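A single chain comes next, written as structure tokens; it is the form predicted alone.
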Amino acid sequence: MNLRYLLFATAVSVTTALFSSSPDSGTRSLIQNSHARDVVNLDGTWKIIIDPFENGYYDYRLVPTDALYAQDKDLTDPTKLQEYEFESDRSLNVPGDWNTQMDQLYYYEGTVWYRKRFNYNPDSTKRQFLNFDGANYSSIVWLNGQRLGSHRGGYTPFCFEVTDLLKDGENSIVVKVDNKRQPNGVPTVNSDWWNYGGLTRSVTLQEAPSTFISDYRLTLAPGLTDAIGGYIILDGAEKGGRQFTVKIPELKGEITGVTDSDGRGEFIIKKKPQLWNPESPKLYDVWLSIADDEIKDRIGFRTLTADGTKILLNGKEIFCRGISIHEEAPYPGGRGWSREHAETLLDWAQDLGCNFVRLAHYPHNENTVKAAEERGIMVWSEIPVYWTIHWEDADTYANAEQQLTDMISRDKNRCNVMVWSIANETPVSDARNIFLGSLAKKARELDSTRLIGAAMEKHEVAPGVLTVDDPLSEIIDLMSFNEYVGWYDGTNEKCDSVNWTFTVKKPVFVSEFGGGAKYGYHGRATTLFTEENQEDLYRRQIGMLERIPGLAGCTPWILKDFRSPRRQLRGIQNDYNRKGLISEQGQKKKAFYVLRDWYEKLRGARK
């Protein structure tokens, strides 16, 4: 261990104190694999308020009111004057971002307040919890003109149990949802892509027992892969003491546990499950289960680790053929969502010949991460520590670590997540390195089954000589970093002559590479913005890939172009970051084939 590591790891022993992570105010834990519970689709058509100056929220002098506009009250008390009603105002579908819905919040940043109204007859004997899988980026939230509570965050879910709030008949949901960019927000005020507002993601009305399973694990246990280790977790009253069954039918597997007062029960299964890899994704059916509750879930197990220079799944090393991918529909429409945006895009990724994609720059949604899961996809997934954001401020920082605990929490079943991501391109400093330190010891602590890695950057230590040094490489477990030469960095002749040294061994994982290029813009290979230029850089990329000793994956940025306001040329650009291989309406881009070319390549040589 050299000196620069001991300092740093001894900062981030020392500081780790000093911040503090806790759920904003009025949100629960998360309950895992919830939409396997009955629920109630509050998805479709809501009403909406437009609110840039927060009149519904905040009186002249811009102290907090109660939340005029959470009333939801019609035009009804003529002696009393009004001056909004959602049920005459406009619509919006959820889940669905304002900006592609409605032209005049394109560029739009601010309030928008969304009213449901919905008809509920609760069960006396359950629970129930308003659920939203993702809303960007700060929610409040009202049921029935209470307030359940508030959250931070574009795309971690989030829940309210409303038990004694339902009512018999029609109740209103009412949201406040800004999506302003914040200084100390994470990400901060700047980034490069599109700061889509609204529901971006499902809402759900769930039931559950008075006491019910809460969340769960089952991976394989530590050093084995004869036995299925794992814990249960229960909620409620009558939490411990109770008996658990879990069973994997096909395995023959079933186990019965008791938990203990906290409700957690662990066990384990000496059963031997057939590994899950990309050539063979096999998923388990699995039951869980307590005298009024039952959950199922689809798991498979793996075992996963960096030795030296190699990445080994289940033993095996393996070659990450990746893409990088940003979270918007196939076509133009702006956030995508659905099980149908994620099936197109991850067609597109297998077309290219690949088994892995980095979802950038955030978790994508549950959709996208089962859907690879099942087709034998690795992934890399990351929280928007983005750049330069306030490396001092603990509120930062504990924005930052319910971000990672709340992705980690919702996909730790999903045996397909290889790496949780706590950066991308960060500059160095002291108080960084802290901040990041603290990180990757949390994730490592909330699960020590997958790699933690960050987009680190590069630089020139002799002419023609790149490397990273970076002493957060020296904490994660990948020497993974975004790199550009040929578009940033030089011209694309740039990667002929250039080679790369590393001081650090470990598994050299190139999470972004590529230039840009318009589909149907021909002309010279010296070009930019040409299909030809672009077609140039991606071979001479892969010829220099191919000198960086101990390469493990890369994954090229992007698959398809993606919206960005940092992206103005007009005639080329118009709004959209172009350095994908597929255009905003689904058309190859000539880089594409030889991308697919050198991936199949791989492939062969690999069998």
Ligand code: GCB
Second form
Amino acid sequence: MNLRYLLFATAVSVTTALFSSSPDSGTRSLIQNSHARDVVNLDGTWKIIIDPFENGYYDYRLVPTDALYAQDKDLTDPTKLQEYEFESDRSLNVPGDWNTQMDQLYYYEGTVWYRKRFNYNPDSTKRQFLNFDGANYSSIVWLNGQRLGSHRGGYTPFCFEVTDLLKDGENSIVVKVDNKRQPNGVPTVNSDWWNYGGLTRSVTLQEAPSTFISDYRLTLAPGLTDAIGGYIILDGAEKGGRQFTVKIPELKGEITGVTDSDGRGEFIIKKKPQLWNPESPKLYDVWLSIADDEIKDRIGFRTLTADGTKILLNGKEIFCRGISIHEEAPYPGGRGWSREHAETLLDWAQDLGCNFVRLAHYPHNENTVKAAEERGIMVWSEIPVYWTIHWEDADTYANAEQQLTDMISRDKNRCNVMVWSIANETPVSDARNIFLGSLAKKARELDSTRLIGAAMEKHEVAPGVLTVDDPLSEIIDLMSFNEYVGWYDGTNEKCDSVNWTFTVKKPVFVSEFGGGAKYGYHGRATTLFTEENQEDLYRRQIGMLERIPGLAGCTPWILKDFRSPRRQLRGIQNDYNRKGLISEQGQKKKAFYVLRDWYEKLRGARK
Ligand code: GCB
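Let's see the other form, the form predicted in complex with the ligand, since the form predicted alone is already up.
Starting with the chain above, the whole complex follows.
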């Protein structure tokens, strides 16, 4: 440990005490495996009001008192002037971004009000929860005119308890969704992806008994492969001293226990599961129950460690043949959300020979993580701490930590998640080091069974000698970084001559490299944006990657062309970042086959 590390570590612990992470008012902590409890799916058509001047929320003094549009009124009383009405206004599909559903909203950044009426007869012996899988970026929710709470962050789920607030018969939900970029937001105002707004993921109503299983976790018991350990957490008035059972029928494993006064119970099942790995992605049915509640999940077990420059999965070295992916629907584009979208993207990744995907730059929807788990694809999951977040703003930190916590909480039982990534390309500074040091610490506290990563940046220490000179590399588990030799850094030929050196001995992971090409645009390998230029870049990059000492994996940028307002070249980019190996129409570019050949070779060599 060098002096710089010591200074860094001290700074980190001081900051943790200063920053506090407080969830937005009204939201409750996530319910584990919440969709197992769905009773009403609220997806489909929602009425909307587009409100760029926020007339529905602020009064004329710009004071947020009235929240006028939260009242779902119809124009039934001709004596009362009312200048809005959901019923006669327009509609959007949920889930779905608004930008690609309505031409007028393509570049829109502001507030849209959503309204859904639905019939329901609540069971008075049960508790009800209203769950949003994701909405970008800030949301405020009302049920039957009553404010439930708010949430910020575009890619994590949130939920409200609505027991006693639902009526017999027709109910009405109003949601104000605002995707205006915020300087102190996470992400901040500048990013290289489209700021898709709206209720971008599913909305559901869920039901549970008065005391229910709100959370649980199962993993291999620390250091063992023949015992499964975990915990269960109950929520409700009778959570303490309750008997619970955990069963894994295929292993003939069963255990009962009793919760403590906080409703928490721990257990160990002495059984040896077949371990999950990409070649054989074994998952087990797991049942957790108390007298009047039961929940089923499918869970896999594996060990994951870093040993020097190696990543060891179940004790065996594994090379991550990866690709980066944005959460965009393959067809017809826009924000992706469905199982079908996920399956198509993952089909393409597997066709490329991947056993690993980097889900950039924010937590993707659960369908993607689960579909990947079933297929044996390892995952890098990330929060949108991107570029130049406001490092010194305690509220920005609280927001980032909340997003990290929710990402880990939602996916902690998904054994294919290998890396929690806390940041992407964040320039080194004292304030940034403190911020990310605290996030890394938090991630470790929440989950010690994954590697902590971040996409760092590279530096040229001497002509032709590249390294990563970032104190964060001493804190996280991977020497993970974005390079772009041949694209942002020199021409393709540069890849042939540069060499890499690292002082910190950790698994080296190239989290991004690549270059743009428009599908069908052909020419010389030296002409930018031709498929030949990208193909040539990939050939030379692979040559360079093979010379990187300790390389444990890579996730080139990127599987598919994706929308970004930074990409203005008309005729070539047309609002698309063209670094995809596949076009937005699903056509494979020449470079796709270069990477596929390499992955095929690596796969053969390491089998
Ligand atoms: C990067 C960023 C990524 C961009 C990419 C690019 O380094 O991490 O979000 O999209 O470069 O294409 O410039």
